[in-house]
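Only one chain comes next, encoded as structure tokens, the form predicted on its own.
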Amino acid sequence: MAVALFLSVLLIAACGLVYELIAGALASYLLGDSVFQFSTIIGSYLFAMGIGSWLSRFLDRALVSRFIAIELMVGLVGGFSSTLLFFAFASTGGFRFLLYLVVILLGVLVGLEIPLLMRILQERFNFKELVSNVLTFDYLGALGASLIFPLFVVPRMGLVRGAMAFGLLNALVALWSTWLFRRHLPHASPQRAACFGVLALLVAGFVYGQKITDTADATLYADEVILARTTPYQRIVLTKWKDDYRLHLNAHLQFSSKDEYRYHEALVHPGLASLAGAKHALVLGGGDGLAVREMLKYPSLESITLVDLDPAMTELFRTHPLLTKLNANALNSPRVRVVNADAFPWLEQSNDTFDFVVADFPDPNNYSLGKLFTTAFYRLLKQHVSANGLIVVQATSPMFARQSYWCIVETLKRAGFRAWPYHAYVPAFGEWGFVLAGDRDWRPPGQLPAGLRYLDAKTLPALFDFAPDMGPVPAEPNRLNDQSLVRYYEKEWREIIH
């Protein structure tokens, strides 16, 4: 019986912690600025739970009937919590409304549970006893937690489904608490009907997901979705409408098929083509191969490496007919090794210096990615770029977000670079920038490979001039310490959105 009681603490535990994940797992995926998403949401939910636990001291009667009825409440609103948001999202404007009133609701709760539990096993345990062992559990059940979401809940189950299960074993623990409470429930029945009905909603919810989410996503896309899946690091879509197959990370659009050839020629060959003979070279970011096939199209290159952190999303580009007749199966090259790993500690671990290097990170829209554009991360990365050899980085709109690119060529010259910015225009993106960075002079390629469809010798010098309204404008660099850049880049955003 005891066994049974705190077991139910643990797993209580661990479905208030879960949600709690889930929530911010999601903002972060919609909203960006991880730091920020995770920092409110952990903040509001415990101050939700301190509410609830007040609140309980209000709860004077028919004790084990209410802790069933919060169980089963908690499921519900923890198990379709992520399906809600997900609708929420895609179909109103009220999304940070819902999601924080989602969060307090749920940290009420929560913050009912431990002391109605405490209250009623009072009489079976000793005050030292009960404390000591409720408490126990519950953090071992956080811990658990805190170790199963992102090992296991969000790369097998994804958010939907994730949530869902844990809704379930709360509405379990609520049934099986009718038979370990039988005596102070002399009437069970109503409450077992209730329990098995929230059970039968979240198993639908469960055995739906898959299609609950490729709901939501349709309602999140204006295209059709033709292949979607969640890894611990990021949520990929690829959509179609007609030819045009477009990539999303986070809903964040990475690449239109129609016109990615732009972005990627002009990410590539203003350098490359400008070093004779380079041998190596390195991409961190890039997953999807784009711009290792244009760099592929330089038989000087004895070996290039790709760095991205996600297997899953280099996978999918070495593998999925779609995605390779698009990179023309450049992760299959015998010229590339593909390694998974955050670029940042590899960096700090390889002895390799390279020709060329390609820093094709996504927009610095939160802080974990503004990390890879910060002074300590380009001198690091300097330590491994040969005496001759050139970086490039893809560093946002000069034209919607010009101080953010701005702030990315000051931050490359105080890391000790020589800095040359460009931009291109993308038509999916429109005007979007670039900086090319080395220690030595550089020259516009009298040269390109043959068959590019946008870049010749007569338009790329024009990719240098920058007219008035994105010309440089006073920025700070973007230190690891304090990331102005994540700032510029919410702010300039949020004003172009709204």
Contents of the next structure:
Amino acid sequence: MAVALFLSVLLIAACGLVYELIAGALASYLLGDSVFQFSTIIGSYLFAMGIGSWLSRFLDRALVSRFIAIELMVGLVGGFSSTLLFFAFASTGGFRFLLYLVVILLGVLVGLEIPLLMRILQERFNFKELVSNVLTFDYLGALGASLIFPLFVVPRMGLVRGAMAFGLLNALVALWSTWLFRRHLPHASPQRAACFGVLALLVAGFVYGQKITDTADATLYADEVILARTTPYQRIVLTKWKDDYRLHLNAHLQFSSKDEYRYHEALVHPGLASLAGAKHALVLGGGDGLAVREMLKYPSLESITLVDLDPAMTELFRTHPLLTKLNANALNSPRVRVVNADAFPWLEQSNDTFDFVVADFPDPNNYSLGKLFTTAFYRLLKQHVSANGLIVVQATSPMFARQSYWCIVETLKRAGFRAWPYHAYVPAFGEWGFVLAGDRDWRPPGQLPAGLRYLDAKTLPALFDFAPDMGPVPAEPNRLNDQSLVRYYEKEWREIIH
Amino acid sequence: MARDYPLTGGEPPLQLTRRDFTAGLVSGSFAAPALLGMTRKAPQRIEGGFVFEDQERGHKLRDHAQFPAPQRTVKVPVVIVGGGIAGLSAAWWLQKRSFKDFVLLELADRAGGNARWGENGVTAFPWAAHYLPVPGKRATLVRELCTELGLLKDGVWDERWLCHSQQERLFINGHWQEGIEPQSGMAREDFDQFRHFAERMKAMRETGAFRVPSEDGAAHQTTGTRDLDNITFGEWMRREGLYSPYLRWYLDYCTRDDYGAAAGRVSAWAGVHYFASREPDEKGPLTWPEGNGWIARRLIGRLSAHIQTGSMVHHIRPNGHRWQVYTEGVLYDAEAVIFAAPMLLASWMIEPQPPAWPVPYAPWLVANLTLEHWPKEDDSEPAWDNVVYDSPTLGYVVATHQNLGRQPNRTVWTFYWALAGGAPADMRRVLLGGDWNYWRERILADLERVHPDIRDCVSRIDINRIGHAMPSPVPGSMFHPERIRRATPQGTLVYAHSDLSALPLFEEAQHRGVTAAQHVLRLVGRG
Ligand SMILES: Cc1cc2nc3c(=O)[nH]c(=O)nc-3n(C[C@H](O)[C@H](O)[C@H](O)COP(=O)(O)OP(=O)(O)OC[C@H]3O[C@@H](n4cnc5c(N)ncnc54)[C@H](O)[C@@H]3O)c2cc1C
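Could the form predicted in complex with its partner chain be given as well, to go with the form predicted on its own?
So here's everything in the complex, that chain up top.
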């Protein structure tokens, strides 16, 4: 009996903490700035609990039925709190107001619970034991909740169903109390009926929780952020939406795991598959290792050197389980050497030559990046490409930034390359452009590695045809002392945004 | 001129700012607030001082002070006095013609003159001249040098040392715009005036009277072009009806930048020359981390066997058909002398004393600021040359701009300030009157207008005060008989210095140096 009583203390304490954590997590998701959100939510919640404890002195009669009523109210408000808040965020401007209202309401109710329970129990136990036990179980419950929340509730149930589940616990405690305290409850039937009503509501909420989450997700949240890191060079953000992972660098989308294979197959194979004897390859940029993954499909390649500026980026893609799964652990291959350096100066000091070079830099949206698309850079690159070698350049979209794309083609030609422009459709980006460049003649490869999902030898030559709306336009070459490309790029994207 | 800031009297006195005051509180006896965490993070401590202070030596020359008698005499056919670009170019030419019997005497520890440079753990940086305009097709001598230095190959300029994008930006109306010619806030009338000005300059260019080197235009001078040297550039603008404040600011900026003097002070001929003389065949200019020091360094490397540094020449006396060139240790006995030191020194050093030099000198301040990190910027990238509209200074040049990679966290900015707000002699007093703290505050206050957090970025400010930095071509300079006399090589003492052209330009220095060398080669029977 005593154990059962204290167990309910433990449960309600856990529920109380979980609601607080849910409010904090939700506010962090939706508003960002998690330190601020958690601090203010915990603060208001604790303060509201104080109000609840103080208010408990005004309850003098029918303590048990009041306790049960409060339990049910906590269950209802707590259980539906995250659903309510999600929809409020999507459809009203008063999200913050509602957030703190819910937090304070829950705090007041939870603050009432323990004092009431102690007064109900005081006749059965001596005071010393009572205080000790109640507080012990209270804190134990808090510990349990704080562990179960991140490890189980959030990953398995999500915030909506998680809240419902704990609401159910509150309602069950209420129902159970109608038996535990039946001595104090001469007419328990109305209370029990209320308990069943609340339970039914919460069960329904739990069952349809997935639906609710989906609608809520779809209407409001930007994808869930599963990793965010600020390095000296950039802000790396990985988001997840269902089974689609997306990488953003400085808020520019780099790939979507759903269709990146199209981008990376198109980037690597038209060039590399056409080079029978390629032994040494170089990837500039592309610290995600996805281009390297494609290149490792060629057993004849002896070495792949990856030069990426940001050690945090290559480290992530060497160690994070989700990301190594995505790049097939490419960066840990013994054939791969990772160098963290700035590509232009690195190339200037290097003496190596390569048979195949991938220049996969971010789009040239500033002069600093624009240098990596200049005649000077390509001339330098030319000195590091073997006589029969090829380079391939990611060259922004011939559809959205048409002149920028043809400017890169022109720049390669001015640097003394022969150029073969081509493009591929990547849903996350739209129509995307590449340029293959080399010294000799190039013919589409007759055979591609096995297991490609997008390219085959039959359709590959079609990538080199441009529809009239993406076809060549005149453009000045991009040079260090006159970066026409950055000007084109800025103008073209500005026109799209406005 | 509307742009001028007040003369000497108007220089604000050095005041203790509120920031200094709190800083004093923190570091001094009232450290308590700092301990309580009540003050803001202490600003970066800024070190530094003046560099190359050799006003004293100059004054000794001016005052004909006593110098110790030389201990030995060296007989040498040709002596070059001064190792700036002119002296180095003279030596370069002699060497090219396989003439080896000469020495170049340079006062400083290193040759270079106004193309001198410095270096710290971050980068090399210029101490004065920082760029070379891309020489047009006619500038054969400069192109010859550029070809030798690998800058020009088969008629194509190497991108590596052409100034990278973004070349210039201007802070105007509260934000940065690309390019120094104002665009932001201009009315249609202003644009019309810029166009009118451009048309006038095109016509001037077609006269052929304005060339680099200026000597090349001599044959094309007409009364019309000569008359331009009788009025100031400011007066010329008034006569042309050019009143747009934006255009006037721009032209004044250009004359301060190139001649160290306001448009209201320089000759209209010189003002026009700036805009009408060049026909670059490439977007430039050419520039390097150490500025023109990059060229000086390479010339010095080729000529090191001939260069005597730390050798100040204090007297040059005729001795029969020969010349005695006095330094503190050695007396050089020479057949011919190329005088490649600044022209104002000639009257102090040479006997018999030549007539007074007619072209005044502008005082300049050049500061190199070491930054531990860049100031915050939201909507603009730093350019090579960064100028603030309506500032008395000329802005700053980023020494690491030509890096191929990303800009490093630490950098050096070279801050230029031609003290053009009054008569040169007054401004020289201002320049030499302020101590380092004074100039540090003035520099930071100027930069703070556009970079409010600059004090947190800068760790060092080294300041070079150049009292007689460059010739200011005031009206009457270009066709002054004494200028023309010295600029025409004759006899066995020939002058070679950019001062001779009254135009402080690399090309002029080189032209004067080579012309003098050609004359001397004829004298010694090698021409
Ligand atoms: C702040 C500043 C910025 C400039 N920026 C540019 C620029 O960007 N581009 C450009 O083209 N030009 C620029 N100039 C002009 C520059 O002066 C010329 O380009 C050129 O460097 C001048 O060379 P010079 O040989 O004629 O004179 P100087 O450089 O004056 O050379 C004279 C030399 O003689 C030495 N000397 C003096 N007295 C004696 C003595 N008694 N005995 C021995 N040696 C002596 C000096 O130490 C010095 O080395 C700038 C000038 C200044 C002051």
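For the two forms, the rigid core is made up of the largest set of C-alpha atoms that agree within 1.5 Å on superposition. Residue numbers count along the first chain shown, from 1. From a predicted model like this one, the values you see are computed outputs, not experimental measurements.
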Checklist entry - Does the distance between the two CA positions of G389 reach 2 Å or more between the two forms, the core being superposed? => result no
Checklist entry - Rigid core fitted, then: does F466 show a CA shift of 2 angstroms or greater between the two forms? => result no
Checklist entry - Does Y405 show a Cα shift reaching 2 Å between the two forms after rigid-core superposition? => result no
